[in-house]
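What follows is a single chain, given as structure tokens, in the form predicted alone.
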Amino acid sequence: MSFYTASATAPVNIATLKYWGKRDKSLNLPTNSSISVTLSQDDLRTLTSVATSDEYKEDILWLNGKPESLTSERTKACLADLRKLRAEMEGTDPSLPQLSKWKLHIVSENNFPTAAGLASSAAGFAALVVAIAKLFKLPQDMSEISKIARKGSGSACRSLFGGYVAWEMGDLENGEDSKAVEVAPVSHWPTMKAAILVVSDDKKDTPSTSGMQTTVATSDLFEHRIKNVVPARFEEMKKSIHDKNFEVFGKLTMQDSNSFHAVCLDSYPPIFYLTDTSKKIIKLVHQLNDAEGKIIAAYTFDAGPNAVIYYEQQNESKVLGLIHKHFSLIPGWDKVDTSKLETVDIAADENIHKGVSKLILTLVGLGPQETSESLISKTGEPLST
């Protein structure tokens, strides 16, 4: 039997001016521009191992220890396009192994919960891509390799960077131009930090994909948004980055988080991703910024109520001082000595820490990574069944 394997871990990516909206739902092509920063994979990432034989019968997927469906016209559009990429290499070099006509044993672990609006699909599919593009030994640079991972997630394509990263929605139909590029690497702005609070791990209400179509059907606001908002945003916020910029950066990633729950608000029906927990920590966050006459906390949410705080490095005795006067009963503090933070007299609900599961403390991080771990046996199967 001929078998070949390969592992790659990819990250979670948090966007700071939001991607919602398709123009084209088969080829994942977005209404606007995007920009994320890419978060530490010591914290949040996804580890992919893929395997082929010329003995496999089928494509499989096992998706945290359990059989998953490989039938998703997202999934499969990834791996055609990558097929097609060995294929070509295949063609021009006779004596290659024809991995393209050979079937994948595909096994994925995340270290954070899935579908709970941490950007599990996003990372998810990062990692399947780069596992596979090693697995066949592909040749494309990484944002041309993006262009697949955009078709299984939107946001995927951004995971294939670490720091800073835009993904340009592109003009072309065929979204040949719509990829993902660096804006800053990791040691240009090293200093950047995140406090998620997981409001929720349950799976979400609304899915993204199914929320994005109502919102662009319905949506009033929605054309405002992706004609006179992001463009001039998009601009601001890269610039922001370039000159590390925390203030302004830190506003514009408020205000595009709210701009983009309330044309979830304005959907109809509406689309609510906030919950009471949410807004109650907004609210903290904006009375810090307050207290201190600058910016130096900066929330965001995606589709989901789980709050994402960027600050820096310097600023985090208060801002972690601030969370952890709320939070401290909640799990996650272990990185921290709490006994440094600053003393922060900032009040809210007593109870505002039921809503909260847990505290994950993170920072800007690498792109995908080729590793060594695996999650196959020699005989296609997860090591740990």
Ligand SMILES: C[C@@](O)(CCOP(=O)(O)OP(=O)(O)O)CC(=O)O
Given for the second form:
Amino acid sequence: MSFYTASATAPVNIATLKYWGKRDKSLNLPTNSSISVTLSQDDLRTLTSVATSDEYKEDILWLNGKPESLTSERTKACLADLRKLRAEMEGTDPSLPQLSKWKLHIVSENNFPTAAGLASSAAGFAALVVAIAKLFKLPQDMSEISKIARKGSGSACRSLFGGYVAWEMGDLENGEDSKAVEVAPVSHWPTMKAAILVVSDDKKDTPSTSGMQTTVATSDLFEHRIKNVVPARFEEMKKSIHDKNFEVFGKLTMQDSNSFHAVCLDSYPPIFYLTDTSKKIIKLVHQLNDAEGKIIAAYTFDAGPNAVIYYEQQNESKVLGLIHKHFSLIPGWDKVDTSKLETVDIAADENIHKGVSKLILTLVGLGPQETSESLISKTGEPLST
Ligand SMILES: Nc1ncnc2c1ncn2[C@@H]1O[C@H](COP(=O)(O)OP(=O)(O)OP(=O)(O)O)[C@@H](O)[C@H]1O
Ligand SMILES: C[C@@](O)(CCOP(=O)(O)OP(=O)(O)O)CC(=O)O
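After the form predicted alone, can we look at the form predicted together with the named molecule?
Now the full complex is given, and it begins with the chain already shown.
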């Protein structure tokens, strides 16, 4: 029996300029370009192992220990593209094993809640595509591979790079120019940190895909957003990253989160992702920035109520001081010497912590990594971990 295997890890990314709207649903082509920060895999990551053998009977995926369907059009599109690239290599070099014709066994684990608005689909599809690209020894660069991950989940294309990443929407109908590119590596601005307040890790109400479709079909504000707001913001945000200008970056990040949730509300029927707790957190961040007289913290919310608060290392004592004042009772403080945090005198509803289940403290991080750690046995079954 012939057996080949490879494993890769991939990070979560949280957009600071949101992707919301598709111009082509099957190719996952967006109506606007977007920007994100890749988060450290020490805290949030997917590990995916893939194996192929001439004896496997079917493609199988085990996600977090359970068999998961591989029949979705999106996953099929990713596997078909990867096999096509491998088949091209085999066509030019007949000595290569015919991996493109064999079935795949895939074992994947997320070290954080799946489908809870923490971008599991982004890390998941990025890890899947990178692991198979390694297995097939594909020569394509990460931007090329990002076009395949994009077909799995739009935001996944941005998880192909570390640091600061843009997804250029492109304008070709076949999507060949709709790809992720690096804006700047982690080393350019390594002091960017993120505090994630997990407001709910239940599965969310309106999935991103259907939410976007409703918005594109019904919101007038959305037209304004994609034509008049995002194009200039995309350039300004890239510049703020190049300049390491947190004041500009933070303001644009908060404005874009608000703009995205405004078009959700303007959809018909309206889509609500922010909860009362999310709104109270927004208010706290504005109060902190007002008290400082400048922007030192910036919130952003995806298609769910969880708050991601970006800040720079040099302001950690103040930003975490505020968060600790209100959320000291929730788990997630083990990495911090809380006695050293600044006392920040900003009041909020005394029960605000009850809406939050945990805190994840993380920072900007690297892109996908090949790893020798494997989740799959020689017989192609998940290894118990
Ligand atoms: N490790 C993985 N490997 C393959 N697919 C995955 C993996 N993790 C998640 N997915 C896919 O992504 C789906 C979850 O995507 P969904 O968009 O609902 O949630 P999310 O990505 O956590 O939230 P959001 O996109 O709003 O941040 C899962 O049901 C699964 O199909
Ligand atoms: C609000 C967002 O997080 C939406 C992400 O949407 P998805 O990438 O999950 O959508 P699909 O392409 O349909 O899989 C904003 C963002 O990440 O840019």
